[in-house]
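Take a look at this single chain, the form predicted on its own, given in C-alpha coordinates.
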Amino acid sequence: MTQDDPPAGTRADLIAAGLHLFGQQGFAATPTRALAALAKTNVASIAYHFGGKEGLRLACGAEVARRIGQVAGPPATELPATRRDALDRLEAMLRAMVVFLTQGPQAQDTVAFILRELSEGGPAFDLVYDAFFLPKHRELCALAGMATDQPAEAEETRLLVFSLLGQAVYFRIGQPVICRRMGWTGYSAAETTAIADRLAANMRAILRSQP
(Lines of atoms letter the chains of each structure in order from A and count residues from 1; the text may use other names and numbers.)
(Lines give C-alpha, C1' and ligand atoms only; values in the text may rest on other atoms or scores of the structure.)
Protein backbone atom coordinates (compact mmCIF):
# COMPACT_ATOMS: atom_id res chain seq x y z
CA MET A 1 0.00 0.00 0.00
CA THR A 2 1.32 3.47 -0.92
CA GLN A 3 0.67 6.78 0.83
CA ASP A 4 -1.89 7.57 -1.89
CA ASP A 5 -4.00 4.51 -1.06
CA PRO A 6 -6.84 4.91 1.44
CA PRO A 7 -6.53 3.00 4.71
CA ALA A 8 -8.46 -0.26 4.97
CA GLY A 9 -9.95 -2.56 7.58
CA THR A 10 -9.49 -1.85 11.28
CA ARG A 11 -6.87 0.78 10.50
CA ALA A 12 -9.43 2.72 8.43
CA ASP A 13 -12.07 2.35 11.16
CA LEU A 14 -9.72 3.74 13.81
CA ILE A 15 -8.67 6.66 11.62
CA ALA A 16 -12.32 7.48 10.95
CA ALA A 17 -12.99 7.35 14.69
CA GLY A 18 -9.97 9.54 15.37
CA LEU A 19 -10.97 12.15 12.83
CA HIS A 20 -14.46 12.32 14.30
CA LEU A 21 -13.65 12.28 18.02
CA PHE A 22 -10.44 14.31 17.92
CA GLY A 23 -12.26 16.88 15.81
CA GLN A 24 -15.28 17.03 18.11
CA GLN A 25 -13.65 16.64 21.56
CA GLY A 26 -9.96 17.38 21.08
CA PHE A 27 -7.04 14.99 21.41
CA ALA A 28 -6.55 15.17 25.18
CA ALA A 29 -10.27 14.78 25.95
CA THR A 30 -10.71 11.69 23.77
CA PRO A 31 -10.13 8.41 25.65
CA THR A 32 -8.79 5.39 23.81
CA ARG A 33 -11.82 3.39 24.87
CA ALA A 34 -14.10 5.80 23.03
CA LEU A 35 -11.96 5.52 19.92
CA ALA A 36 -12.04 1.73 20.04
CA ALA A 37 -15.78 1.66 20.72
CA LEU A 38 -16.57 3.90 17.75
CA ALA A 39 -14.28 1.81 15.53
CA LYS A 40 -15.89 -1.38 16.88
CA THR A 41 -12.55 -2.87 17.88
CA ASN A 42 -10.49 -3.36 21.04
CA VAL A 43 -8.23 -0.81 22.70
CA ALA A 44 -5.11 -2.88 22.03
CA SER A 45 -5.61 -2.47 18.28
CA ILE A 46 -4.67 1.24 18.58
CA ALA A 47 -1.20 0.30 19.79
CA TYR A 48 -0.98 -2.54 17.27
CA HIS A 49 -1.72 -0.37 14.23
CA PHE A 50 -0.34 3.00 15.32
CA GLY A 51 1.90 2.50 18.33
CA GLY A 52 -0.54 4.39 20.52
CA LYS A 53 -2.96 7.30 20.56
CA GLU A 54 -0.36 9.83 19.38
CA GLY A 55 0.43 7.63 16.39
CA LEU A 56 -3.27 7.52 15.52
CA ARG A 57 -3.35 11.31 15.67
CA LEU A 58 -0.52 11.53 13.12
CA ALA A 59 -2.21 8.90 10.93
CA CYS A 60 -5.33 11.08 10.96
CA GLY A 61 -3.21 14.00 9.78
CA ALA A 62 -1.78 11.89 6.96
CA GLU A 63 -5.30 10.86 5.95
CA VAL A 64 -6.42 14.50 5.86
CA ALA A 65 -3.51 15.32 3.54
CA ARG A 66 -4.42 12.34 1.33
CA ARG A 67 -8.10 13.33 1.11
CA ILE A 68 -7.39 16.95 0.28
CA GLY A 69 -4.73 15.90 -2.18
CA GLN A 70 -7.25 13.72 -3.98
CA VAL A 71 -9.55 16.72 -4.34
CA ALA A 72 -7.06 19.45 -5.22
CA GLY A 73 -4.44 17.26 -6.86
CA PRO A 74 -0.84 16.87 -5.68
CA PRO A 75 1.23 20.06 -5.53
CA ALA A 76 2.58 20.82 -9.00
CA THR A 77 5.64 22.86 -9.93
CA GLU A 78 5.01 23.17 -13.68
CA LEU A 79 2.99 26.25 -14.60
CA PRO A 80 0.48 26.37 -17.48
CA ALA A 81 1.39 28.07 -20.74
CA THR A 82 -1.00 31.01 -20.62
CA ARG A 83 -2.81 33.31 -18.19
CA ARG A 84 -6.13 31.82 -19.31
CA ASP A 85 -4.85 28.33 -18.52
CA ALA A 86 -3.80 29.54 -15.06
CA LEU A 87 -7.29 30.93 -14.43
CA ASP A 88 -8.89 27.71 -15.64
CA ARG A 89 -6.70 25.60 -13.34
CA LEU A 90 -7.52 27.81 -10.36
CA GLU A 91 -11.22 27.59 -11.11
CA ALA A 92 -11.13 23.81 -11.55
CA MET A 93 -9.44 23.37 -8.16
CA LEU A 94 -11.88 25.78 -6.51
CA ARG A 95 -14.86 23.92 -7.93
CA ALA A 96 -13.45 20.55 -6.85
CA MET A 97 -12.94 21.92 -3.34
CA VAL A 98 -16.54 23.17 -3.18
CA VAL A 99 -17.84 19.75 -4.22
CA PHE A 100 -15.74 18.04 -1.55
CA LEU A 101 -16.74 20.49 1.18
CA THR A 102 -20.46 20.43 0.40
CA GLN A 103 -21.05 16.92 -0.95
CA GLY A 104 -18.22 14.77 0.40
CA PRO A 105 -19.42 12.52 3.24
CA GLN A 106 -16.01 12.83 4.93
CA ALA A 107 -15.74 16.61 4.72
CA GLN A 108 -17.28 17.46 8.11
CA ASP A 109 -14.89 15.30 10.12
CA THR A 110 -11.92 16.29 7.94
CA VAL A 111 -12.49 20.01 8.44
CA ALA A 112 -13.36 19.66 12.14
CA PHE A 113 -10.17 17.67 12.77
CA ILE A 114 -7.83 20.12 11.08
CA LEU A 115 -9.49 23.14 12.74
CA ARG A 116 -9.13 21.45 16.13
CA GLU A 117 -5.48 20.65 15.43
CA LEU A 118 -4.92 24.24 14.37
CA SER A 119 -6.47 25.59 17.59
CA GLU A 120 -4.48 23.14 19.74
CA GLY A 121 -1.21 23.53 17.85
CA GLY A 122 -1.17 19.80 17.36
CA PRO A 123 1.54 17.83 15.52
CA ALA A 124 -0.92 16.52 12.94
CA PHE A 125 -1.43 20.06 11.69
CA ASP A 126 2.33 20.46 11.28
CA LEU A 127 2.37 17.25 9.26
CA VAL A 128 -0.45 18.37 6.95
CA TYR A 129 1.00 21.85 6.62
CA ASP A 130 4.49 20.71 5.67
CA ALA A 131 3.43 17.80 3.46
CA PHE A 132 0.54 19.42 1.61
CA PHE A 133 -0.70 22.89 2.57
CA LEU A 134 2.58 24.76 2.07
CA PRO A 135 3.53 23.29 -1.33
CA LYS A 136 -0.08 23.48 -2.55
CA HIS A 137 -0.45 27.08 -1.41
CA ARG A 138 2.77 27.93 -3.26
CA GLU A 139 1.34 26.36 -6.40
CA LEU A 140 -1.88 28.36 -6.07
CA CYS A 141 0.14 31.53 -5.49
CA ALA A 142 2.14 30.82 -8.63
CA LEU A 143 -1.09 30.44 -10.61
CA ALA A 144 -2.60 33.57 -9.07
CA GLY A 145 0.59 35.49 -9.72
CA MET A 146 0.52 34.39 -13.34
CA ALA A 147 -3.12 35.44 -13.64
CA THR A 148 -2.46 38.89 -12.14
CA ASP A 149 1.10 39.58 -13.36
CA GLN A 150 2.19 39.86 -9.72
CA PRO A 151 5.05 38.06 -7.93
CA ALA A 152 3.87 34.65 -6.71
CA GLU A 153 5.30 35.08 -3.21
CA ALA A 154 4.27 38.70 -2.73
CA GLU A 155 2.28 39.29 0.45
CA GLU A 156 -0.72 40.47 -1.59
CA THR A 157 -0.71 37.29 -3.68
CA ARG A 158 -0.50 35.00 -0.66
CA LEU A 159 -3.36 36.85 1.04
CA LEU A 160 -5.38 36.71 -2.17
CA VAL A 161 -5.11 32.93 -2.28
CA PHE A 162 -6.09 32.62 1.39
CA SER A 163 -9.16 34.76 0.72
CA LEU A 164 -10.23 32.49 -2.15
CA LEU A 165 -9.81 29.34 -0.07
CA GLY A 166 -11.53 30.89 2.94
CA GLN A 167 -14.69 31.60 0.96
CA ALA A 168 -15.00 27.92 0.09
CA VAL A 169 -14.29 26.69 3.63
CA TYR A 170 -16.97 28.99 5.05
CA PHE A 171 -19.65 27.09 3.14
CA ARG A 172 -18.64 24.01 5.17
CA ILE A 173 -18.34 25.50 8.64
CA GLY A 174 -21.22 27.93 8.15
CA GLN A 175 -23.65 25.44 6.60
CA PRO A 176 -26.40 25.74 9.27
CA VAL A 177 -26.53 29.54 8.95
CA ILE A 178 -26.31 29.46 5.16
CA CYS A 179 -29.01 26.84 4.71
CA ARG A 180 -31.40 28.58 7.10
CA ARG A 181 -30.95 31.95 5.40
CA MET A 182 -31.21 30.46 1.90
CA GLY A 183 -34.20 28.27 2.76
CA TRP A 184 -32.28 25.11 1.87
CA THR A 185 -32.69 21.79 3.65
CA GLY A 186 -29.08 20.93 2.87
CA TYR A 187 -26.59 21.00 0.03
CA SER A 188 -28.02 19.19 -2.98
CA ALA A 189 -26.17 19.00 -6.29
CA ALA A 190 -28.03 22.12 -7.43
CA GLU A 191 -26.99 24.11 -4.36
CA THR A 192 -23.38 22.95 -4.74
CA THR A 193 -23.36 24.12 -8.36
CA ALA A 194 -24.80 27.49 -7.35
CA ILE A 195 -22.11 27.91 -4.68
CA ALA A 196 -19.32 26.89 -7.05
CA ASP A 197 -20.60 29.25 -9.76
CA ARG A 198 -20.73 32.13 -7.28
CA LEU A 199 -17.23 31.50 -5.96
CA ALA A 200 -15.80 31.05 -9.46
CA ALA A 201 -17.33 34.39 -10.47
CA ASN A 202 -15.92 35.98 -7.31
CA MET A 203 -12.48 34.58 -8.07
CA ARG A 204 -12.39 35.93 -11.61
CA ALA A 205 -13.70 39.33 -10.49
CA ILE A 206 -11.08 39.54 -7.74
CA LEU A 207 -8.28 38.54 -10.09
CA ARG A 208 -9.41 41.04 -12.73
CA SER A 209 -9.40 43.83 -10.13
CA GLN A 210 -5.77 43.32 -9.16
CA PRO A 211 -3.46 46.15 -10.26
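Next up, the form predicted together with another copy of the chain, please; the one we just looked at was the form predicted on its own.
We keep it simple here and write out only the one chain, dropping partners and molecules.
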Protein backbone atom coordinates (compact mmCIF):
# COMPACT_ATOMS: atom_id res chain seq x y z
CA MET A 1 0.00 0.00 0.00
CA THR A 2 1.18 3.50 -0.72
CA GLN A 3 1.70 6.09 1.96
CA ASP A 4 -1.58 7.88 1.32
CA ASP A 5 -3.86 4.90 1.52
CA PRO A 6 -5.99 4.48 4.59
CA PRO A 7 -4.60 1.80 6.89
CA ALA A 8 -6.40 -1.51 7.01
CA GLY A 9 -6.76 -4.40 9.40
CA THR A 10 -5.96 -4.35 13.08
CA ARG A 11 -3.79 -1.26 12.73
CA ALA A 12 -6.70 0.64 11.23
CA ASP A 13 -9.09 -0.66 13.87
CA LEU A 14 -6.80 0.52 16.63
CA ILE A 15 -6.35 3.94 15.06
CA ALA A 16 -10.10 4.30 14.65
CA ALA A 17 -10.55 3.32 18.29
CA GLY A 18 -7.85 5.79 19.28
CA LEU A 19 -9.41 8.66 17.38
CA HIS A 20 -12.77 7.88 18.92
CA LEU A 21 -11.75 7.33 22.53
CA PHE A 22 -8.85 9.79 22.72
CA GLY A 23 -11.09 12.43 21.23
CA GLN A 24 -14.03 11.61 23.45
CA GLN A 25 -12.35 11.15 26.82
CA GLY A 26 -8.81 12.31 26.34
CA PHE A 27 -5.56 10.41 26.06
CA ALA A 28 -4.79 9.78 29.71
CA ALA A 29 -8.39 8.89 30.51
CA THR A 30 -8.51 6.14 27.90
CA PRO A 31 -7.31 2.70 29.08
CA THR A 32 -5.48 0.52 26.63
CA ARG A 33 -7.96 -2.23 27.36
CA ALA A 34 -10.80 -0.03 26.17
CA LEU A 35 -8.90 0.66 22.96
CA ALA A 36 -8.28 -3.04 22.39
CA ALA A 37 -11.89 -3.93 23.14
CA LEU A 38 -13.24 -1.36 20.69
CA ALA A 39 -10.81 -2.54 18.04
CA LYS A 40 -11.75 -6.15 18.81
CA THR A 41 -8.18 -7.15 19.43
CA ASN A 42 -5.78 -7.80 22.28
CA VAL A 43 -4.06 -5.15 24.37
CA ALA A 44 -0.69 -6.45 23.28
CA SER A 45 -1.48 -5.42 19.72
CA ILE A 46 -0.97 -1.79 20.72
CA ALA A 47 2.61 -2.38 21.73
CA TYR A 48 3.14 -4.66 18.78
CA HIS A 49 1.92 -2.24 16.13
CA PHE A 50 2.75 1.13 17.64
CA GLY A 51 5.27 0.48 20.37
CA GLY A 52 2.82 1.58 23.04
CA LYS A 53 -0.07 3.85 23.83
CA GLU A 54 1.92 6.95 22.99
CA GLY A 55 2.81 5.49 19.61
CA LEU A 56 -0.86 4.95 18.87
CA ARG A 57 -1.50 8.57 19.71
CA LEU A 58 1.05 9.67 17.13
CA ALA A 59 -0.37 7.28 14.56
CA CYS A 60 -3.79 8.83 15.16
CA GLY A 61 -2.29 12.24 14.57
CA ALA A 62 -0.77 11.10 11.29
CA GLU A 63 -4.09 9.61 10.24
CA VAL A 64 -5.83 12.89 11.03
CA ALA A 65 -3.33 14.78 8.93
CA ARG A 66 -3.92 12.29 6.12
CA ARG A 67 -7.71 12.62 6.30
CA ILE A 68 -7.55 16.38 6.38
CA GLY A 69 -5.22 16.40 3.43
CA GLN A 70 -7.85 14.49 1.50
CA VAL A 71 -10.64 16.89 2.44
CA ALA A 72 -8.74 20.14 2.10
CA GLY A 73 -7.01 19.15 -1.07
CA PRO A 74 -4.04 21.02 -2.46
CA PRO A 75 -4.06 24.75 -1.72
CA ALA A 76 -5.21 26.78 -4.69
CA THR A 77 -2.20 28.15 -6.48
CA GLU A 78 -3.77 31.02 -8.35
CA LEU A 79 -5.82 33.73 -6.73
CA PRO A 80 -9.25 34.65 -8.04
CA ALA A 81 -9.44 37.57 -10.41
CA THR A 82 -11.98 39.83 -8.73
CA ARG A 83 -13.06 40.74 -5.24
CA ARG A 84 -16.37 39.11 -5.96
CA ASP A 85 -14.65 35.87 -6.84
CA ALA A 86 -12.59 36.04 -3.68
CA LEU A 87 -15.74 36.50 -1.61
CA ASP A 88 -17.42 33.56 -3.32
CA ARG A 89 -14.42 31.35 -2.74
CA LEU A 90 -14.29 32.38 0.90
CA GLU A 91 -17.95 31.60 1.36
CA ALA A 92 -17.57 28.23 -0.32
CA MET A 93 -14.64 27.33 1.92
CA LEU A 94 -16.47 28.50 5.03
CA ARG A 95 -19.51 26.43 4.13
CA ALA A 96 -17.35 23.40 3.42
CA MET A 97 -15.72 23.84 6.78
CA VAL A 98 -19.07 23.99 8.57
CA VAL A 99 -20.18 20.81 6.86
CA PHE A 100 -16.91 19.13 7.73
CA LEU A 101 -17.16 20.26 11.34
CA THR A 102 -20.77 19.35 11.93
CA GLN A 103 -21.51 16.45 9.61
CA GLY A 104 -20.02 13.04 9.06
CA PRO A 105 -19.46 10.46 11.79
CA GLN A 106 -15.81 10.13 10.83
CA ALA A 107 -15.24 13.88 10.97
CA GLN A 108 -16.75 13.91 14.43
CA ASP A 109 -13.96 11.76 15.81
CA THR A 110 -11.33 13.54 13.76
CA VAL A 111 -12.30 16.97 15.02
CA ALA A 112 -12.66 15.82 18.61
CA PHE A 113 -9.20 14.29 18.47
CA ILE A 114 -7.62 17.44 17.12
CA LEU A 115 -9.26 19.60 19.74
CA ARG A 116 -8.08 17.28 22.48
CA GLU A 117 -4.52 17.33 21.24
CA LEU A 118 -4.78 21.09 21.04
CA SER A 119 -5.90 21.60 24.60
CA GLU A 120 -3.57 18.95 25.97
CA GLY A 121 -0.64 20.23 23.98
CA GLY A 122 -0.24 16.71 22.69
CA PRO A 123 2.55 15.67 20.35
CA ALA A 124 0.14 15.45 17.42
CA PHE A 125 -0.40 19.16 17.65
CA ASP A 126 2.62 20.25 15.61
CA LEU A 127 1.79 17.65 13.01
CA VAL A 128 -1.73 18.94 12.45
CA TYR A 129 -0.70 22.57 12.68
CA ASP A 130 1.90 22.30 9.96
CA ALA A 131 -0.13 19.95 7.79
CA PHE A 132 -3.41 21.79 7.97
CA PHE A 133 -3.85 24.92 10.05
CA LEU A 134 -0.98 26.93 8.67
CA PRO A 135 -1.43 26.36 4.93
CA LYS A 136 -5.20 26.67 5.19
CA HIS A 137 -4.97 29.85 7.18
CA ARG A 138 -2.52 31.30 4.68
CA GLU A 139 -4.90 30.46 1.87
CA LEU A 140 -7.79 32.11 3.68
CA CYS A 141 -5.65 35.15 4.42
CA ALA A 142 -4.82 35.53 0.75
CA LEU A 143 -8.51 35.48 -0.12
CA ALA A 144 -9.49 37.76 2.74
CA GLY A 145 -6.70 40.16 1.87
CA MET A 146 -8.00 40.34 -1.65
CA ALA A 147 -11.58 40.86 -0.48
CA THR A 148 -10.56 43.72 1.79
CA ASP A 149 -7.79 45.24 -0.30
CA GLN A 150 -5.25 44.61 2.40
CA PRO A 151 -1.98 42.67 2.49
CA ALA A 152 -2.68 38.99 2.97
CA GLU A 153 -0.21 38.63 5.83
CA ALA A 154 -1.08 41.86 7.63
CA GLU A 155 -1.84 41.41 11.32
CA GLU A 156 -5.36 42.72 10.77
CA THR A 157 -5.99 40.20 8.03
CA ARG A 158 -4.69 37.26 10.02
CA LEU A 159 -6.80 38.22 13.00
CA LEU A 160 -9.82 38.74 10.80
CA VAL A 161 -9.49 35.25 9.38
CA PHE A 162 -9.25 33.78 12.88
CA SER A 163 -12.42 35.57 13.88
CA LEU A 164 -14.17 34.05 10.86
CA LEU A 165 -12.81 30.59 11.63
CA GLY A 166 -13.70 30.86 15.28
CA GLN A 167 -17.38 31.11 14.57
CA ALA A 168 -17.31 27.80 12.73
CA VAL A 169 -15.16 25.94 15.24
CA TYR A 170 -17.33 27.05 18.13
CA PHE A 171 -20.34 25.24 16.76
CA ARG A 172 -18.43 21.98 17.05
CA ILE A 173 -16.91 22.60 20.46
CA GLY A 174 -19.97 24.08 22.05
CA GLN A 175 -22.37 21.59 20.54
CA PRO A 176 -23.82 20.42 23.87
CA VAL A 177 -24.59 23.97 24.92
CA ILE A 178 -25.82 25.07 21.54
CA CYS A 179 -28.09 22.11 20.98
CA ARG A 180 -29.63 22.46 24.40
CA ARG A 181 -30.32 26.13 23.93
CA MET A 182 -31.58 25.71 20.37
CA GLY A 183 -33.74 22.74 21.26
CA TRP A 184 -31.84 20.55 18.82
CA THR A 185 -30.96 16.93 19.35
CA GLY A 186 -27.90 17.15 17.13
CA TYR A 187 -26.63 18.50 13.85
CA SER A 188 -28.58 17.09 10.94
CA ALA A 189 -28.70 18.59 7.48
CA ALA A 190 -31.21 21.29 8.40
CA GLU A 191 -29.19 22.52 11.37
CA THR A 192 -25.97 22.50 9.40
CA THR A 193 -27.58 24.60 6.71
CA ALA A 194 -28.90 27.07 9.25
CA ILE A 195 -25.45 27.43 10.78
CA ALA A 196 -23.70 27.75 7.42
CA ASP A 197 -26.18 30.37 6.24
CA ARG A 198 -25.70 32.35 9.40
CA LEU A 199 -21.91 32.26 9.19
CA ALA A 200 -21.87 33.07 5.49
CA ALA A 201 -24.04 36.11 6.11
CA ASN A 202 -21.74 37.14 8.95
CA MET A 203 -18.70 36.79 6.76
CA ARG A 204 -20.11 38.91 3.96
CA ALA A 205 -21.24 41.58 6.42
CA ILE A 206 -17.82 41.68 8.05
CA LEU A 207 -15.87 41.81 4.83
CA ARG A 208 -18.22 44.32 3.26
CA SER A 209 -17.72 46.74 6.11
CA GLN A 210 -13.98 46.39 5.98
CA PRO A 211 -12.45 48.40 3.15
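Superpose the two forms; the largest set of C-alphas matching within 1.5 Å is the rigid core. Residue numbers count along the first chain shown, from 1. Remember, it's a predicted structure, so these values are computed and weren't measured experimentally.
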Classify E120 as shifted (yes) or not shifted (no) between these two forms, where shifted means its C-alpha moves by 2 Å or more with the rigid core superposed. yes
